[in-house]
Amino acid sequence: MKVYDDKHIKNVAFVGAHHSGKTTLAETMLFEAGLLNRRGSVEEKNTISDFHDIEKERLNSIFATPLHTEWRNYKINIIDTPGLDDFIGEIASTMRVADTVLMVVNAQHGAEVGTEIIWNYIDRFAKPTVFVINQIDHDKADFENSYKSIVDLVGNNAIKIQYPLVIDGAQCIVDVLKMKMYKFSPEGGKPEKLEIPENQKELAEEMHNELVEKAAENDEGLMELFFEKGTLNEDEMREGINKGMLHHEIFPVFCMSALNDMGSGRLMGFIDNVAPSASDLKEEQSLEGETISRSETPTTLFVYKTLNDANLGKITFFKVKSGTLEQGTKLVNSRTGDTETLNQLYIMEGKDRKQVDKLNVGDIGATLKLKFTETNDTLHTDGHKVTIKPIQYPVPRIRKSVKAKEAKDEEKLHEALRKIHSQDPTCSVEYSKELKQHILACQGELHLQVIDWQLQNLYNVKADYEQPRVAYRETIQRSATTSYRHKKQSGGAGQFGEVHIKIEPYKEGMPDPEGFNVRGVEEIDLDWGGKLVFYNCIVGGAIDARYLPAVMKGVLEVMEEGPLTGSYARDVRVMLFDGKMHPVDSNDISFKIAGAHAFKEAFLNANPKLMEPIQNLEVKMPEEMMGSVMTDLQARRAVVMGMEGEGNYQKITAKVPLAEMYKYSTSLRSLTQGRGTFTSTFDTFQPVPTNVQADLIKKRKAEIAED
């Protein structure tokens, strides 16, 4: 295969909402370029990009799949991404290596919630973007409404390059950059290239002039030419549009039918001639603050994705950020310091791979069997350390407790989940000491279904998923005083320790307790949040100072498993003001036990209160579905903080108890027909309602009795 330089490499990410036609468009472009003899289809389960078994089973993209084509002396690397926001991690990683983003919009629906989610990523990285309104030949297609929805999303910088037209039953596309009309035959084949009809010329000229002005705005030289000539020629317009895209100030809008191969060739020509190439983008800044030059040496790679394949093992996908990469090159991992040898270089084509000897800067490739390298790693020439800024992945939105159906498979399950996390950082699993559960976190119920499919079909292990326990907190609302004597005699040395304590609710900045002779204070920031403040108020040597740490240790042990529900306790201060000891039988264990029992008794007498975690929730949905979403939130004990419009959608912000968020992803998808989305982040702890607290305490007592 020909080796291309960075001026002739176009890295294009295909993004868009579910069912917008990205995979079909990729298939059509490969067919148009002559790389395929016959186009596959999603329904027939034979497309190049959706090749995983689960993608064929579900009839939608789940993984970002790299493809490539060659068109008029350019290499176009295409990455076809999923459209469902449960798989947003695949889109986030693709954004880091794409030079241009091609946003596909369904002409029936226009910009959807999924489009908006993806746009937020595009906008964050200011990626050059082309919008493609697809399926223009569908009976329910509405090009103008779709275009308006794009303008609502990105502003007036969205500018039409084309618009659709039907003449005598034939689908046509008017191109106002080339000022030509393309007429497509129902039988397929190449379109006729015609003059724009008389009844469309005025509209086309008006749109052409708008495009000329927009192109001229982005370059002083072009602006002078425009003032001098009153127009720009096609090459000058291309230059202006290219610069506008690089400045994130022009978003060209095309129209097409990927299914019936209408407009794909023209779109590919635009990608070649106008869309930014790898050499056009700004040079990247490393974490060390240095500019990563594209010069011949040293070589730097950024790993944007890994995939564990049953037959090939681990596949590592990368972009060459500087220098030239040749087969057999040794590079150092900046995170681990280990040296990796890239014995084989590939261009991936779905499940197939083509071996190459060399890849230039700006190109995207893959290699096999790297031992120490994971997603987000940087590989560099030895002696030229550089670390490329990592991809920031979205936080998980749902959590489940996970365990193997059969105890013997527990280790196998966690090894499989480790591998899944290595290729998909948007899911994670960790053991919660507090909840005594392994917690799997991911993006939504669909994401969980895919993880479960992988566990069963790729790793041969079955798992159970349950509602995870909620990390409540226990605290007190008033003071209480108590004493406890621990005495044990069983022949020989016994155990004896007696303590008198007072406990109070702790608040930041409160004064020292009154009525006590404070001889020392220890303030402990608890690992689970909040504080324990321990006061030594012993006078007259009633308890030897060497036993005080044991008393505090006993208090901390109770706080690790609170008296109400076994949850962590927090924000308490303890005054140890009296006690007794025995010259022979007193020891650390005696005072630890006495301290624990005294604290537990005082805690239960101090009007204990259970605190629950509260989430900040932000929900976006079409306006007509707002009532159903609000009703559902009220049933979840939500406190609505605000409502506002955002484009074609409404946004609700609310505070919701974490205990009520279980299966919210599924409920919202059902209520909004998949058009709603949400984010949820921890806010604070708040007291639970009295009836909820009573139920939780009752449940805890039942669990203890059962054990």
Ligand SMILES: Nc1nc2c(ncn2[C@@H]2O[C@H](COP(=O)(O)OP(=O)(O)O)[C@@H](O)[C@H]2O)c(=O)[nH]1
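Positions refer to the first chain, counted from 1. What you see is a predicted model, and the numbers here were worked out from it, not measured in a lab. Rigid core: the largest C-alpha set superposing within 1.5 Å between the two forms. Compared with the form predicted in complex with this ligand:
- Taking 2 Å as the criterion, residue 337 counts as shifted between these two forms: its C-alpha moves by at least this amount when the rigid core is aligned.
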Second form
Amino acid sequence: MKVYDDKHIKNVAFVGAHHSGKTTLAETMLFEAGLLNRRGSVEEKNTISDFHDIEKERLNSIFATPLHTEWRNYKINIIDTPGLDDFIGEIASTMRVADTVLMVVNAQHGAEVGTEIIWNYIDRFAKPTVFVINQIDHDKADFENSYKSIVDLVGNNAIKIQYPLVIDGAQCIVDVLKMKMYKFSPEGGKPEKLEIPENQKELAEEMHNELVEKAAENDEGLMELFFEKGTLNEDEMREGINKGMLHHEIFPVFCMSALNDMGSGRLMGFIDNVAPSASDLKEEQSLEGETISRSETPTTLFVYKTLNDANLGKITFFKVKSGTLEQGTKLVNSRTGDTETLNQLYIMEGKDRKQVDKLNVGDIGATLKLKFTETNDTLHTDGHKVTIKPIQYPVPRIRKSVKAKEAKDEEKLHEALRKIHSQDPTCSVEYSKELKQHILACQGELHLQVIDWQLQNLYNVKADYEQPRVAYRETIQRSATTSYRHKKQSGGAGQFGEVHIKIEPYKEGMPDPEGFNVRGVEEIDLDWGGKLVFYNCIVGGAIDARYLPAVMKGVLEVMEEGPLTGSYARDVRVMLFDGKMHPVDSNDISFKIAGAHAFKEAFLNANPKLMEPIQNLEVKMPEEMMGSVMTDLQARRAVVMGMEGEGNYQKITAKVPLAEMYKYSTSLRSLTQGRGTFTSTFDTFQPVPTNVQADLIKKRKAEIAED
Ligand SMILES: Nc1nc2c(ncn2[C@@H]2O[C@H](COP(=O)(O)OP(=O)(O)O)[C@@H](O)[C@H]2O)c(=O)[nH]1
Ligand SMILES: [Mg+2]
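Having looked at the form predicted on its own, could you now put up the form predicted in complex with this ligand?
All chains and molecules follow, beginning with the one already shown.
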């Protein structure tokens, strides 16, 4: 295999909504470049890109897959990404290695919610982007509307390089950069390259001139040339478009049929000759703020992905950020300080791989058997320490409690989940002390299905998932006074402690309690939010000051497992104003027990209230689906805060109890045929409705009885 320099390497990320045709386009490009004898299809489960068993099972991409093709002296590295937003993490990592993004838009639907979510990522990184309106062969294709929806999304910098046309039943593509028309025979094969027909000339000229102006805008020299000559030649236009793409000021729009292989050759030509390559992009900054020069030495690699393969073991995917890499190169991991030897270098082709001797700066590749290296690590030449900024992954959107089906597998399950997390940082597992459950957090129900598939098929362990317990809080709504005497005199040493307390709801900034002789106050910020404020109001030495911490400890123990449902209690103040002690039998234990009992009793008499977590919810969906989304929200006790239009979508903002968010991503997907999306973040705690509180207390009692 030829070794390419960074001017001849084009790293292109294929992104776009689910089912727009990215995987089909990648397959078509590989075929067109002569790398495949036979073109696979997603339906026949034989594409190079969707090779994982689960992708074949589900007929869609789940993992970002690196592929490559060679087209006229250029190497085009393709990373084919999944379109469903559950797998947005793959896009986050792909953005870090792509020089150009190719956004595929389905001509039947135009820009979709998925397009928009991905666009937000692209925009954040200001990645040069080409739009491809695919499926122009489809009965329901609408090129103009699709183009308009792209303009709605990205603005007037989206500019048509092509438009489709059907002449005598034959699909044609008019190209206003080359000012030629490609005519495709229904039998397939290379298209005929023709002059633009008379009746299209005026329109094509007009579009060509627009493109010339747009290309000139980005460069003073080109602008001068344009004023001199009134136009630009093809090379000058290419230069202008390349610069415009780099500045995120031109987004060229192409059209094609990936399925029928119409337009892929021309698109590859554009990628070769116009789209930015690794050498065009600004040099990257390290975490320490140094510029990582793309010079010959030293060598720096960034690991953007790892995969645990059943046969090969750990596969580490990287991009060469500086220098060159040869087989056997030793590099240091900047995070751990360990030295790794890269014994084999590969370029990956779906599930296959080609061994190579050398990779230059700008290229992407893979290696096996690294011992210490994980996703997001930097490997560098010894003595040239540098750390490349890590990928920021999206935060999880759903949480489940997870348990091995068979108790003996519990350890195995956690080991497997740790491995899955190391290759997919968008999911994580943690033990919650509060809920007493292992909580698996991930991007959505579909993501969960994929994790479960991996557990079963790759790690041979079965798990059960449930809605996690809801983290309720308990508090009180009025004051109460009680006393408690703890006395034990059986056997050896006795126990004695008596306390008298008053408790009240605590609010930030309230004055000290009246009617007490306040001698000291301790304000405790509780780990789970809210406060306990403890007043020492003892008069006449009724209890020794040394027992006070024990009383407070007793109160805190009850607050950690609240009297109503065992949830954390918060925002209470306690006035300890009297008590009794015994010269021999009193000790810390006795006062702790007395404090706990008194507090529990007072709490139950103080009109206790359960509080539930409320989420801020933002849902986006096409207008026609708003009614059913709204009905569903109402059934979830949601309070709708607002509705507004955003491009082709409607946005609803609402406050919804977390307890009602069960399987929301699945419901929304089915209500909107996959076109709706949501984000949900914690807002505050609010009192639960009385009937819900009664149910929860009943449930708690039953649980205790069962134990
Ligand atoms: N009619 C038509 N169908 C297409 C075209 N490209 C892809 N498809 C179909 O659209 C579906 C989704 O394609 P796929 O490549 O998996 O989309 P991805 O989710 O973007 O990777 C498959 O059934 C393809 O056969 C096209 O150009 N024309
Ligand atoms: Mg795909």
